[in-house]
Amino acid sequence: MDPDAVAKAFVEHYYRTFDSNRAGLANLYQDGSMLTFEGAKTQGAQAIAAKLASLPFQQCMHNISTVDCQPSGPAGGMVVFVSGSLQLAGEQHPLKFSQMFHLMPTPQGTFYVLNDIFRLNYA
């Protein structure tokens, strides 16, 4: 398994789902998962899905600039760091963002998001 290929596939899936069907992200998280979104912590798959669904915009498009990945620990996890821009519907200028995912393997051979940290980057 090539970690960079897994990270790239995960990132493509995550942002495509976020932009088209945000509720579909719930199955990427588990009860022990934690999201920190602009400093606000949320734990558990359903709570994270509710937080993402409650964001004050319905339509957006992510444009990914970079994806960096490192193996994490003996359990086969991965740290994935993403930077890019976020275009909100009706807004002229995109917003820059950074997001970090800590992915952990499942017994079924897939990955889930254990930790997710999102920040807008203001210049």
Second form
Amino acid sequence: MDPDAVAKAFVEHYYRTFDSNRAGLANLYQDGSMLTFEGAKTQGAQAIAAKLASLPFQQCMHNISTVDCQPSGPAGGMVVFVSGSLQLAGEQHPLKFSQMFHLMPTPQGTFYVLNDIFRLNYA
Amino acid sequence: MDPDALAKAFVEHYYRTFDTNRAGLGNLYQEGSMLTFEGAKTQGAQAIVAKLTSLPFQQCQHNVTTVDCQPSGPAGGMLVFVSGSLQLLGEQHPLKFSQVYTPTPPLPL
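Having seen the form predicted on its own, could you give me the form predicted in complex with the partner chain?
Next comes the full complex, and the chain you just saw is listed first.
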């Protein structure tokens, strides 16, 4: 499958899961995975899922503007760079964000998130 | 050196070079390096420098707001994620940007 198509499919799956079943994101991380969310660092699928589930908003919707990807290293990894906006229920204006994922292949032919960095882009 | 300090030093060096001696960026890339700039893909140090020096502005200043980094796997590489603003000479308002780098230890000779 074309890498750009793989990246796009992964990103759509990630945000659809985030927006409808946030606990389900745990399946996309492993023990060595790292998340830096607005500067706060977390490691490991369980701790990451707990961090994401504890964010101070319930309902949200991610709208993706751009997805860029590049191959990363000899092991078949990919770096995926996303920009978009995040609409929180009850908030008048969406928040702009950028997010970077470093995906690594699994033996089953899927990808998991090894590195994840999220930043809001303030006006 | 502490990885966060290393990332910060790399980023400061990168944008200082960009803003004062853009051609000097060639030393930071190798043949296998890849740049995607606003969706346009380029590969290799020479082509990347050609792309960056051909951008439609002469003087610019990058102001970095955030730098995040993480180790990126067993080969000792790092992922560095930057956000900030870019002031172009003659433009009234700065442009906001985000940029991702994968600094990698040089290949052993």
